[in-house]
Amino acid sequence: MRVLIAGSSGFIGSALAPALRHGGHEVLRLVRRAPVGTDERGWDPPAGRIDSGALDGVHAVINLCGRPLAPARWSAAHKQLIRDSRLEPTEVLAAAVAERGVPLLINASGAGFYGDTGETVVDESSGQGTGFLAELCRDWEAMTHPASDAGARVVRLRTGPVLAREGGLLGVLRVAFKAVLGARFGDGRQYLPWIHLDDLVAAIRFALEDDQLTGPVNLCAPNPARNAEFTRELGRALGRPTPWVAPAFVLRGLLGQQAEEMLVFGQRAKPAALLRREFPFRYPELPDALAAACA
C-alpha cells in the first residue's frame, strides 16, 4: 500500500514509518518546510494547504501530529496550542480524503478520552469522561467525519501511555527514577493503560491491514496497571527503591488541572477491539513490557 504519514517524525511516527517500509508498504511523509526528498510532500495545516498531488495513488493516510501534553504547565493559551496542534492538520487531512477518495484514514487519539473511570473498566463502548483531555479527544475525532461521512475507512486511536527506550512516558520518568526519585503518585490507586512502542507500531499496521478494524481503537495493553504497580515494576526494572509519595494535593498545587489530568487521574481502559480480531500482543505484561523498554 501507499501510506501518506503526517507526524512521521515524532516519537510514533520514527518508529512506524521504518517498521511500515519493511512490512512491504510505500511511506510517504507530509512536511511542513520545501520537500527535499521523493518521498516527501509539503503542507500547511494553518493555512488548509496540501501539495498539488500529494495524495495521488495514496491508500492510506496516518495522522500523528500532536503537540506534547508535557512538560509545559498548562495555561490556557498553552491549552490552546495543544488543541491547535490536533484539530488542525486532523481538519485538514480529513477534507482532503474525501476530498480525493482516499479509503483509509488512521487518525491519533487519546485514552483521556474516557476521563477518569476509577474502578471501572471501559471500551471503545465506553461514552466520553470530563476534563480538559476528555474534550480534547472528543473534538479531535470529531474532525474526522468528513473523511467517514465520504465512505472512508476510520480507524481512531486511543493511545495510552507509550513505553520505549527513548522518549514516552519512561523519557520523562528515567530521570528521575535513576536519581532515586520515583514517586506513587496520590494514592497510587488510579489506572494506567499503557502500551510498549513495539505493540503500538504493530497495531497500527494490523489496523492498516484489517479492513474490519474501524472506529475507535484503545491502544493500550489488556492489563492496564495502577499507578503504586506500575511505579514498583518500573523501579525494579531499573534497579532503583521507590520509597516516595507525591501526594496529590500538593501535585494539584504545583501543576493544577495538568496534575489532576495527567497523574492523578487514570482510565482502566481495555483495548477490547483489537483483542476482538485476535491482535497479537508482544508485550501483554507489565513487567515483560518495562524490562525490555529499559534493557
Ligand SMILES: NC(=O)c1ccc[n+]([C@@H]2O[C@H](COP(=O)([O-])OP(=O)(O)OC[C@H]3O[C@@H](n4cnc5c(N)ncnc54)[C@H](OP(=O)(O)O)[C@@H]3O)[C@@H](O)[C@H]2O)c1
Second form
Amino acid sequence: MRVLIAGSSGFIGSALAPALRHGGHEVLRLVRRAPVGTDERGWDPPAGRIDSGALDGVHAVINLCGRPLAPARWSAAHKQLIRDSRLEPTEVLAAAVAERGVPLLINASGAGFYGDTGETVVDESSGQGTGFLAELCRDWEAMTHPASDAGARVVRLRTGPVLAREGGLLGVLRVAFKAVLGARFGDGRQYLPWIHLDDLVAAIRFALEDDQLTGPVNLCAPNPARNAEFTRELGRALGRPTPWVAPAFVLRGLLGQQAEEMLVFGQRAKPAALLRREFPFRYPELPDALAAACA
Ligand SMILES: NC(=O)c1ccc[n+]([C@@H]2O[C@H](COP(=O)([O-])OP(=O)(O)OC[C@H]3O[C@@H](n4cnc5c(N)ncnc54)[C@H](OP(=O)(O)O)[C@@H]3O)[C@@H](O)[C@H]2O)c1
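Can I have the other form now, the form predicted in complex with the named molecule, not the form predicted alone?
Next comes the full complex, and the chain you just saw is listed first.
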C-alpha cells in the first residue's frame, strides 16, 4: 500500500515508518517544512494547505500530529496550542481524504478519552469521560467525521502511555528511577493502560491491513497495571528501590490540572477491538514489556 504519514518525525512515527517499509508498504511523509527527497510532501496545517498531488495513489493516511502534552504546565495558552496542533491537522487531512476518496484514515487519539475510570473497565463502546484530555480526544476524533461520512474506513487510535527503550513515558521515568527518585503517584490505585512500542507499531500495521477494524481502537495491552504495581515493576526492571510516594496534593500544587489528568487519573482500558480481531500481542504482560524496554 502507498501510505502517507503526518507527524512522522515523532516518537511513534520514527518507529512506524521503517516498520511499514520493512513490511512492504511504500511510505510517504507529510512535512511542515520544504520537502526534501522523493518520499516527502509538503503541507501547512494552520493554513489548510497540502501539496497538490500529495494524495495521488495514496491508499491510507496516518495522522500522528500533536505537540507534546508535557512538560509545560497547562496554561490556557498552552492548552490551546495542544488542541490546535491536533484538531487543525486532523481537519485538513479528513477533508483531503474525503475529497480525494482515500479509502483509509488512521488517526491518533488517546486513552485520555475515558477520563478517570477508577475501577470500571472501559472498552471502545464506553462513553467519554470528563476533563481537558477527554474533551480534547472527543473533539479530535470528531474532526475525522468528514472522512467517515465520505465512506472512508476511519480508525481512531486511543493510545495509552507507550513503553520503549528510548523516549515515551520511560524516557522521563528511567532517569528519575535510576536516581532512586522512583515514586508512586497519589494512592497508586489508578490504572495505567500501557503498551509496548513494538505492539503499538504492529497494531497500526494490523489496522492498515485488516479491513474489519474500524472506529475507535484502544491501543493498550490487555493487562493495564495499577500505578503502584507499575512503579514496583519498573524499579525491579531497573534494579532500583522505589520507596517514595508523590502525594496527589503535592503533584497538583506543582503542576495543577496537568498532574491531575496525566498522573492521578487512570484508565482501566481493555483493547476489546484488537482482541476481537485476534491481534497477537507480543507483550501482554507488564514485566516482559518492561524487561524488553529496559534491556
Ligand atoms: N506517545 C504516547 O505515549 C502517546 C499516547 C497517547 C496518544 N499519543 C498521540 O499519538 C500521536 C503521536 O505521538 P508521538 O509520541 O509520536 O508524538 P511526538 O513525538 O510529540 O510527535 C508528534 C509529531 O507531531 C508533529 N507536530 C508537532 N507539533 C505540531 C503542530 N503544532 N502541528 C502539526 N503537527 C505537529 C511533529 O511531526 P512533524 O514535525 O513531522 O510534522 C511531531 O513529530 C500524538 O498525537 C500523541 O498525542 C501518543
